[in-house]
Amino acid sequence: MLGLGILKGFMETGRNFCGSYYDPERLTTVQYPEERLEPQANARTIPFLIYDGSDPIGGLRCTACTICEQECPAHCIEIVKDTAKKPDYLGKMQLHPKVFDIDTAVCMECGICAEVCPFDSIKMDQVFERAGSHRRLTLHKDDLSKSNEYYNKIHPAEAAAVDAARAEEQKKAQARKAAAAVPATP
């Protein structure tokens, strides 16, 4: 029958129509910002830097290698390393950025920077309201810093295997340094 097709799209959108309004699964406001719904476990906004420890620069897990910034493609990281070196979890010397910003208005929040860090020292966020009363958009290495705690509380899953192989790296490398402390006996 000719206009069958057209019939049952009308039926399924008052279907919809009629269900959104009684249906607690299907309504989809919320009365913001007195209520607010949780941030999915997947969604991604600014970049931020994870430094472990309680200084957020001193142990900052970035070594300044800027792939991150070579990868984007919005060019919106800025990268300058700082002259001297200093020491990593594993206890080699690395360089850590002087300078690293992000410019928010071009950022488009993709997270290519944090799935090509090598050293696992950007991953995304999950904040999303950002308004202030400032008009700084660019974000400097004070602002994107954030505690390995905080990153194992917005990421748990995440945050636990990259702290196990992380620990693993340091394990073996203790080990490694124990085995050329200790003298060859003949």
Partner chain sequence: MNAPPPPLAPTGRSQTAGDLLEVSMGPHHPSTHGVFRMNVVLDGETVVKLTPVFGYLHRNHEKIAEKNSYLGSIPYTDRLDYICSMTNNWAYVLSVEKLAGIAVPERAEYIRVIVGEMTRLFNHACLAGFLLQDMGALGTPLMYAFREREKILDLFEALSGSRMMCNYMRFGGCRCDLPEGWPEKAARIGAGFESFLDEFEALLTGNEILRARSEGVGVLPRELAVNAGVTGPGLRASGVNYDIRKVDKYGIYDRFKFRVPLGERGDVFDRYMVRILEMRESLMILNQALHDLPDGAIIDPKVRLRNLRPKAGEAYGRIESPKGELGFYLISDGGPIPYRYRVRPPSLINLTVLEDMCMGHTIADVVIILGSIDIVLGEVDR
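Mind pulling up the form predicted together with its partner chain next to the form predicted on its own we just looked at?
Partners and other molecules have been left off, which leaves just the chain.
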């Protein structure tokens, strides 16, 4: 019969309409500014730099090795090395970045910088409400620097693994140092 298909279709629409009052599967809208979903543990937006301790600039893990600068597909990272060296968490002397800029207008949030960083220094953030009335789209070292506690809060599992690996390395380095300090027996 002509029109039967349309009637069947209307029945489906009716079922969806009624279902949207009690079935969460059929009404998935989230009223965004009032209601918010928890971000997923893996979610990523722009990169940020991690610092240890309480000094957001002095405690930066970044050693200005420029691997992220070279690997960034959009070439949005700019690093200028500082000439002075500082000891890192293993006691090795390392360079530090004098300038670390990320042009967030260009950054495509792919996460390759975090993937290639050998010092676990650059990680992906989860902030997404970055609109503002200013035109400051290039973020500098002090904008990017965030604490390790913050990293632990947004990516708990990943951060715990990183912290464990770093503690292990630190222990090994201390053991090596202690072994070197003990004078060899004659």
